[in-house]
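This document starts with one chain, in the form predicted alone, laid out as structure tokens.
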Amino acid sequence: MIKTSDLEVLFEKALQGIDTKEFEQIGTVIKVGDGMCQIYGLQSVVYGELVLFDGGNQGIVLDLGDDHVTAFFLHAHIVVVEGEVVKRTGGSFKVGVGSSMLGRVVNALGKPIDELGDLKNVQERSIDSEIPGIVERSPVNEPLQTGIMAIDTLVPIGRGQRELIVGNRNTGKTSIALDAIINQKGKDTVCVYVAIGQRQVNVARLMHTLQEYDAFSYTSIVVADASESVLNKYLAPLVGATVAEFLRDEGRDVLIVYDDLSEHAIAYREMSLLMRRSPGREAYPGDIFYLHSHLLERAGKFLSGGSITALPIVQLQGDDLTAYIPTNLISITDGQIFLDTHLFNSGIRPAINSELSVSRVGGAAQTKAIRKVTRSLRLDLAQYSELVGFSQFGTELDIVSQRQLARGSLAVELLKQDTLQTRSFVDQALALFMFQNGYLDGKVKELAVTLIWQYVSYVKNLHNDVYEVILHSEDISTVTEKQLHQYAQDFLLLNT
């Protein structure tokens, strides 16, 4: 009679020459549908791991169940069938990144789609990198000039900051990001633009504009358009952040635009519902806050290397700032630029609501020249907003209030700016110098604004030495201020 212990010894000897790990790496597709499948047999697979299908497709595991895992397909055109064998790779999804991505358009898998050939000198990087801690970061104290006067003066953005652009559809959110990219020309800053869920024609138009303004050479565009799978829309900002991190590690300052994270959240919600996860507020999954905070924490100013400045965009419905995704992003970012539909329809462009817009970095992200001439600007706008409400009720205003109303009206007119017409910080400082010192108070606001910009040209062309001093010192010294007062008086004598 054979004992049980003897059988165990025999089985152990028989299995000694077999690599059991190989069996753990193989699974079987048991269900397919909606760009995803369920796989049985991959007990040791980890979240986010890349898996290979025998039919040539690839997938990313995004759900770990008790008896199966769920993976989303990277390639929609390769068919996956039930019963197909799946193998682990032991690693996460990686994309090839490099400096050659500047001036190129790639998809959410990092592959070029601009018909300009393959990318050269790229290195593979995981899309989910380790985020630097607080010790590895430095304070945000350098301005990133957008060229938009209303932003650079009221809600300044610093290198390494995360500033949310929020507003209704068609209020100029993308235009602000586009102006910011164009204004980086010659400032040793490279840009990454991530288009999520947009129409191809809109992306093509943006690319053409960048080429027209000679800004495409330092910009990389990552696209997951409206016709692509939810996985591509989910991956696009992660790929864009990976490209930005590579450029940052080369010592460069990077500006990255996520346009927009509303579509990213919707794509992740769809994926979560397909995976039968419990829905939360507005049917979004419980980890949507972590997803966006983890993404935006990859931005910052770092002690080693350069900086990543993030401009995430989120779309509102009916100017509702209390919706789930906007409130999440407002709490994550370092401030927000709120674009008001009412202001936009009133002809105020950019339609920035100065009362609801804020920068938590503030004056630390401004040049000294701009700080000196914007001390009372926000107060003038606040008083104007309050007095407009009184005047609409037919309230009779005293002389002081009438002056404040006229001054606020001039400030609003001065901050108007056409799209793609960016202004240097020196031009902005000179214009606000004239406004702050009241040289044109009492004049019709349209005429006053025209004279202000003529004064800027007057200083730039006839007194270029002073203009250059402000440009290089980024400050208006006492001596320079006296000169500007004299130039203002001379200018007004010539134009009266």
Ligand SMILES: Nc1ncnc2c1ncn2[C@@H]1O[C@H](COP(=O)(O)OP(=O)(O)OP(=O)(O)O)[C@@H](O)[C@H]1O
Given for the second form:
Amino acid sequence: MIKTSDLEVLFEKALQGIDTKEFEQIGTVIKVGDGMCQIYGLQSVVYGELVLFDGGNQGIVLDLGDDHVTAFFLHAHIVVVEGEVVKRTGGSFKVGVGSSMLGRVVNALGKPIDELGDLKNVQERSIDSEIPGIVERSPVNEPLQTGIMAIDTLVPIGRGQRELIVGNRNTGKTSIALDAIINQKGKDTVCVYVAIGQRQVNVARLMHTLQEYDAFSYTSIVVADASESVLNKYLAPLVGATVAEFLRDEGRDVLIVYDDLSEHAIAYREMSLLMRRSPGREAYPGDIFYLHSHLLERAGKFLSGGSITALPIVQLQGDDLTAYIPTNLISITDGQIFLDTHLFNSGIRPAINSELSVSRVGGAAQTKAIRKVTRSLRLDLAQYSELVGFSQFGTELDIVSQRQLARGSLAVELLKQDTLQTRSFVDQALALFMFQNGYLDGKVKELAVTLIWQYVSYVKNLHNDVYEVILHSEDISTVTEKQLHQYAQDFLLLNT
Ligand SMILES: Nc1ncnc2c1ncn2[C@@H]1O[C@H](COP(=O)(O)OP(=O)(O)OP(=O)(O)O)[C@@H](O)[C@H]1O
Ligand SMILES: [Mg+2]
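Okay, that was the form predicted alone. Show me the form predicted in complex with the ligand next.
Now the complete complex, all chains and molecules, led by this one.
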């Protein structure tokens, strides 16, 4: 008769020399559906790890359960079946990144979709990089000019800053980001535009506009359009950030736009619900805050040279700034540009609400020239919105208030700016010089604004030496200021 102890000895002998670790690297698909599957057996797999299916698909493990793990598929067109063998790779998902991505459009897996052939000289990088610590960062003190006067003067953005663009549907959010990209032409900043959950036709339109304005050659576009899987929408910003980091490591200043993170949050919510994680506020999973803060911490100005400026966009529902995702992003970023439907519809475009918009870096990231001529602007605007309220009640206003009202409405008029009409900081400074010194007070505001821009052209064309001095010194010195006053008087004599 065989004793149990004998069997144990026999089994032990048979198993000797077999590496059990190898079995931990292999699993079996037990359930497939909704672009994901459950896998049994990958005991030591880690969160975010890339796994390979025998049938050729790849997946990313995003949930670690007690008896199974969940992976989302990278390729929607490759079928995965129950019983299929899955192997660990021991690493996270990597994309090939390089300078050759500028002037190209890639999908969320970093593969070109523009029919211009393969990307050349790419380097494989994990999409989940380590966040640089405090000692590796330097203060944000260099301007990133958007060319949009209301932003560069009231909510200036510095290189390495994270400024949120927030507003309802159709309030000009994308237009601001697009103008900011176009304004980087000739300024040695390169750009990455990440489109998440948008319609393809909108992305195509944006690409054509960039081409038309010679801005595509220094821009890389990463797209996960509305029709793509939730995993792709989740990955697109991470891939965009990886491209930006590569460019930064080459010592460049990078501007990255995430358009928009509401879609990103919605994709992640869907994934979390599919993974049966417990929903939190507005049914979003609790770690959405971590996901977005981790993403935006990848931006910054770094001691090693190079910077990443991030312009995340978030869409509001019914102007509700207190919704979960917008409040999260407001607390993560260094300020926000709030676009107001009411202003947009009343023709004040860009529809920037100057009271609710802030930049926590502020003046440190402005040229001296701009700083000198914007002192009264914010105050004039604040007093204006207060007085407008009063004047609507038909209250008789005193002379001082009437004057303030007129200056405020001139300021609003001056800050109106069409899309694709970016202005250099010198043009902005000259216009604000005229405004600050009240040269056109008393005139009808539309005429006043026309005259202000004519004055800018006048100085640019007839006194180009002075224009150039401001451009290169980025400042308006006492001498220059005197000259500008003289030109203003000459100009007004000729034109009024
Ligand atoms: N400063 C501006 N002056 C005139 N028109 C503008 C301005 N900004 C935006 N628009 C126009 O408003 C429309 C909406 O702009 P845009 O697509 O940028 O908004 P959005 O907030 O990104 O919209 P969505 O919510 O659909 O993404 C476009 O037709 C655009 O040309
Ligand atoms: Mg948009």
